[in-house]
Every structure is written in structure tokens, then in C-alpha cells.
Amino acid sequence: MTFLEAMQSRFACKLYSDEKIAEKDLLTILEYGRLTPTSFGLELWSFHVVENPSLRKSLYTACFGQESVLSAPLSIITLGRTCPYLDPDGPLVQERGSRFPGSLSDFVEDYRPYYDFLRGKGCLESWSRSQGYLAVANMMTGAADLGIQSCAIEGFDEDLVLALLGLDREDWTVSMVIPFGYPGEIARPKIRASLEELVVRH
């Protein structure tokens, strides 16, 4: 399959047949995951998955009753790090940016204006969250090219999931919660606004 082709034929999927997803399937979709561009390099996301059936069905409470949750034989839910971890003079920034060549005080200071102007507009905590969107979106049509669906969760309790992975809000934030397996439903037509009407070219 090519990746138009895996692109096209992900869908949301709502409910999903009993077979399990194997172990190696599964450790190609986190490799997806782990492998997509994060802003500066700093990686500051978590990817947990939830296989347990009881916890399945907290995360199925944590997630408004969604049916996706419950249905699929495991979730994905992706974390990024909360503002105290993106301080250019932390030990997390410090740990990251010392694995790139040149030295690390030029790794900070070229990241710390950016710091800066993120913190000073409010956008630290968001600019975290969305970094684990990238790797979402790599997962989903990564697995799309397995035959694995998914569905893209943002509506969820954040303190209710974190609470069930035994996380702390002051270490954490969810970026989105998302559930995998093999659709047990037939696949929806795709909808989308045409080329024409999305692009602007100056």
C-alpha cells in the first residue's frame, strides 16, 4: 500500500472486531510514533497503551462513554511533558540537547528565545500537546497500512486519565487518546473539501 493509499483508506473507525492486534503490528505503530519530527528535537512525549480490559472501561468513562474506547482491543494515549520540563535550563532540556552534535550550550540557547516567546504568549502547556498530534497522525496511518484502524479521541476527563495511568497533572498533559484494532464495521466514504477549495497559492 502507498501512502496515498493508506491515507485513503483510514477511516473513523467506531467499533472493531475481537482480534487482537499482534505484538509486533502493535511495536510497528509506536515506531511510527517514535520516529516522527518533534520541535527541536526534545521528544517530549509519552506513548501508553492500554490493553487491560478493566482499565479499558475506566478509560471508556474517562472518554464520555465513547464506543471506540470500549470496542477496540487496546488505546494509545499520547502524553507531552508540562511546562516546568521545557525550562532551557532543566535537566530535560539538558538531557535532550545534549545528544546532538555541537555543544549544548548552542542547542540552548537557540532553543531558549523560542522558550521565551511561547511562555510569554501563554502557549508553553498547548505547544507541548501538539507535538504528540504529529505522532497521532504517523500511528494512524501507519496502522492503516497494517489494516488496523482507528479513531482520533480529544474529548476526555484529562484528571480521569491521568488518574487511571497513575500520572500527576503537574508531570503531564494528554494530548489525545486513540483506540486501535480491526474494524468491525464497514468503512465510511471519506469526505473532504476539494484541493481547490483548501489551497491558496501566493
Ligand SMILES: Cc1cc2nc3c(=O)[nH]c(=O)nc-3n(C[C@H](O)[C@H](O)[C@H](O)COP(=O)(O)O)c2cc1C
Given for the second form:
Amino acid sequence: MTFLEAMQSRFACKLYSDEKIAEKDLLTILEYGRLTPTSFGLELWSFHVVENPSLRKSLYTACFGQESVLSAPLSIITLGRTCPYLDPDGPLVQERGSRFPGSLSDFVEDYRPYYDFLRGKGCLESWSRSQGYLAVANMMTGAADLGIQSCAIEGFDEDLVLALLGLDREDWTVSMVIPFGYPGEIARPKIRASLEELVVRH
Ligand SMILES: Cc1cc2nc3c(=O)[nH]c(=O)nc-3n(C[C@H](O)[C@H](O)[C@H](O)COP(=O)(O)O)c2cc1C
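Previous: the form predicted on its own; requested now: the form predicted together with this ligand:
Below: every chain and molecule of the assembly, starting with the one above.
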């Protein structure tokens, strides 16, 4: 499949067959997430894979009873770190920053003004959460290339999702929930506005 064909074949799948996803395909999908870029290369995220039947049922409840979550053999949940972890002087940013070829202090002084700007606007946590969206897009398109469908889900109760993962709201914010599996329904045609409507060239 070309990239365009994968984009065209992916659709928001609401019903999945019983067929399991092979481990190597799951690892490939996760690799697409891992290789996704993050702002300042900080990778302040994690990807949780939910396969356990009882956890899948709890996730279904946390997603307001969306059938896609129940019928899919697994869901991947993308999470972002909360504000304290984004501190330029904190251990996580320092560890991440120290991986780059330049000096850590140069890295931190590059990052600090943007951190201060986001903090001043009260946007730090949404910045962290939004990083996961890029990973989701890559994992979904990459999965379609393997014949595996998915559905981006923003409709969830964050407290319930964190509780079933055993995570603390002080540490993590939920970015998105994505069920993955082989489709148990016919692909719906794309409904999209035209490029003429969407694109403004300057
Ligand atoms: C950010 C985001 C949140 C979404 N949340 C949900 C959701 O909670 N439940 C759902 O069934 N679909 C959800 N969708 C799927 C969209 O409704 C769907 O992708 C859109 O209608 C386009 O259809 P297509 O993906 O088949 O091209 C979401 C999609 C995005 C991008």
C-alpha cells in the first residue's frame, strides 16, 4: 500500500471481528507511535495497551459504552505527563534534554521561554495531551497499511480511564483511546470538504 492508499482505506471502525492482532503487528503499530516526533523531542508520553478482557470492559464503561471499545481485541491509550513533569528544571526534562548532542543548559534555556509562555497561558497540560494526537494519527494510518482498522476516541471519562490503568491524575493526563482490530463491518465512504474549501494559499 502507498501512504495515500493507507489513508484512503482507514476509516473510523465501530465494530471488529474476533480475529486477534499478531504480536509483531502490535509492535509495529507501537513503533509508529514511538517514532512520532514530539515538541522539543521531550517524549513526555506513554502508550498503554489494554487487552485483558476485564479491563476492556472497564474501558468500554469509561468510554460511555462505545461498542468499538468492547468489540476490538485491544485498545491503545496515549497519555501525556502532567504540568510538574514539564518543568525545565525537573528530572524528566533534564533526562530527556541530556540525550541531545548540545549541552543540557543550552537545551533547557531553549525550552524555558516556551514553557513559561505556555504556563502563563494556562496551556501546559493541553500542550502535553496534544502531543499524543500525532502518535495516534501515525499508529492509525500505519495500522491501516497492515489491514488493521481503528477509531480515534475522545469520548471518555478521564478519571475512570486512569483508575483502570492504576495511574494517578497528578502524574498523567489521557490523550486518546484507540481501539484496533480487523473490521467486522463494511468501510464507510470518506466524507470530506474539498481542498478548495479548506486550503488558503498566501
Ligand atoms: C479527535 C477525534 C475524536 C474522536 N472521538 C470519537 C469518539 O469518541 N467516538 C467515535 O465513535 N468516533 C470518534 N472519532 C471518529 C470520527 O468521528 C471520525 O474519524 C470522523 O467522522 C471521520 O470519519 P473517518 O475516520 O471514517 O474518515 C473521533 C475522531 C477524532 C479525530
